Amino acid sequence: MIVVKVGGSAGIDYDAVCADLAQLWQAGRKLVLVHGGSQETNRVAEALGHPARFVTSPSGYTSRFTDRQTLEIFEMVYCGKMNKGIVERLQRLGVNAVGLSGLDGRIFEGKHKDSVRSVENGKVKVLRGDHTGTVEKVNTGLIELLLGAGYLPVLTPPAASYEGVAINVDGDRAAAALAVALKAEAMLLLSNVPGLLRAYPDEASLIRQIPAAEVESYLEFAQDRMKKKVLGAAEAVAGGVGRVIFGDARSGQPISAALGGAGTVVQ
């Protein structure tokens, strides 16, 4: 089993991660598929007049402050235009994908945060009428149920709260929660960069190994969204997912070159 994340940001070849994705389900491998869509929500909002609004918490970690409005702007974007675009894509290469958010089934669950601490000009402030959360349970029979019967399930944020509110939840932390609860043997994390970089943005000062009791410790090379995906490859081997591997997506074969070592391997 193969954990897939595919991210959101500008420059990813999501015809490649398809059609690299359809030679392995055809090959036999098992895999789900995770996928973002910052860059096309960010695009969008701000088409619509509400745009994107970040913060950063007082430990350093940005996130989309997501009131009412952004959250029905970003299900239209994540569970509609990316989700069904991936899953068009990968029926026109012979896979049977089912396009499925984290709400639907309470696939991914987890507790509603209402605010959020942001830093402000030094200061931290406490913002309300926030929907976001982490996620903290995964109904894993619902997968197995669909991958089960042939199909390759395509899945996204939101998630669902514990009273069936839907919300905005960190696509990395939840395909790493996916990853231990179906007991993988592998997570990709696939986004613009090679891997996680020393020096960023010089792409030639790639890391290639982190051992696995070490990786928090590598935060500090993790700038802006790369926290996230850092934080979530701590999760998933702390959970006991064989490997995680950062990996690009921008051309070529990204899973399979990712699967052979290239980009940032953890174990």
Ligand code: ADP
Given for the second form:
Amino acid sequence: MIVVKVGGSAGIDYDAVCADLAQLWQAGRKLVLVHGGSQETNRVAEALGHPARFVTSPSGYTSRFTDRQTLEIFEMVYCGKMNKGIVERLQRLGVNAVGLSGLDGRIFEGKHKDSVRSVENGKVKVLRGDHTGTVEKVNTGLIELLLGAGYLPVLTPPAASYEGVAINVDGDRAAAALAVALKAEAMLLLSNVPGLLRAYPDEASLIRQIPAAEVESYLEFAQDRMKKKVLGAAEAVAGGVGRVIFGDARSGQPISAALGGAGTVVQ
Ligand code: ADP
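Since we've got the form predicted alone here, give me the form predicted together with adenosine-5'-diphosphate (ADP) too.
Zooming out: every chain and molecule, the one shown earlier first.
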């Protein structure tokens, strides 16, 4: 089993990802796809007059402040446009894909965090009304049912809180929890960079190998959103996933290339 997470930032070639995925699937690989949609969500939110608001926690993690209206826009894009766009591409390639959010069948479950601490002008503020959380539990029943019947699951946030409320969760860490739950041999985190860069944005500074036991010490190289990927990788390998690869989804055969050793390999 391989869990592939493809991000939602600018430059990602979904046609290339889907073509590669279809080929591997048709060759008999067991795969689950998880995807994001951040860039498109920002664009749609802006167009709807409710632009994204990002907050930085005191420990330096950036996340989207998700009030109810933001959550609904998030769902429109992630579960709607992005998810169905990927399912459509796969269907066109002859793969019987099924798109689901973490709410469906409670695939992704976690605690609802209603408030978030945000650093603004050097001061820490507490913002309430946040619909976010972290995936703590993956209910694999529905996924196994689909895989067993020959369908390729295409999953996306949000997750379900324990009270059944939709919560925005980080896709990289959701994919990590999924990879652990499915006892995956590998998890790929594909984005618009060649991998983890020692001196971002210098692509020549690609880190090729990270020993599994040392992955958290590499957090220092990751800025903003890349931190969540490093954290997800640490969680996945600690949970028994054989290897995690940060790969490039901008062109070519992103999945095959990553499985072949391109990008940053955490093992
Ligand atoms: P996605 O939505 O595609 O999963 P994110 O935007 O969450 O991707 O994270 C990837 C981004 O992290 C890259 O586009 C890059 O701008 C940024 N980044 C920060 N630090 C690094 C680093 N050390 N190496 C690579 N990318 C980094």
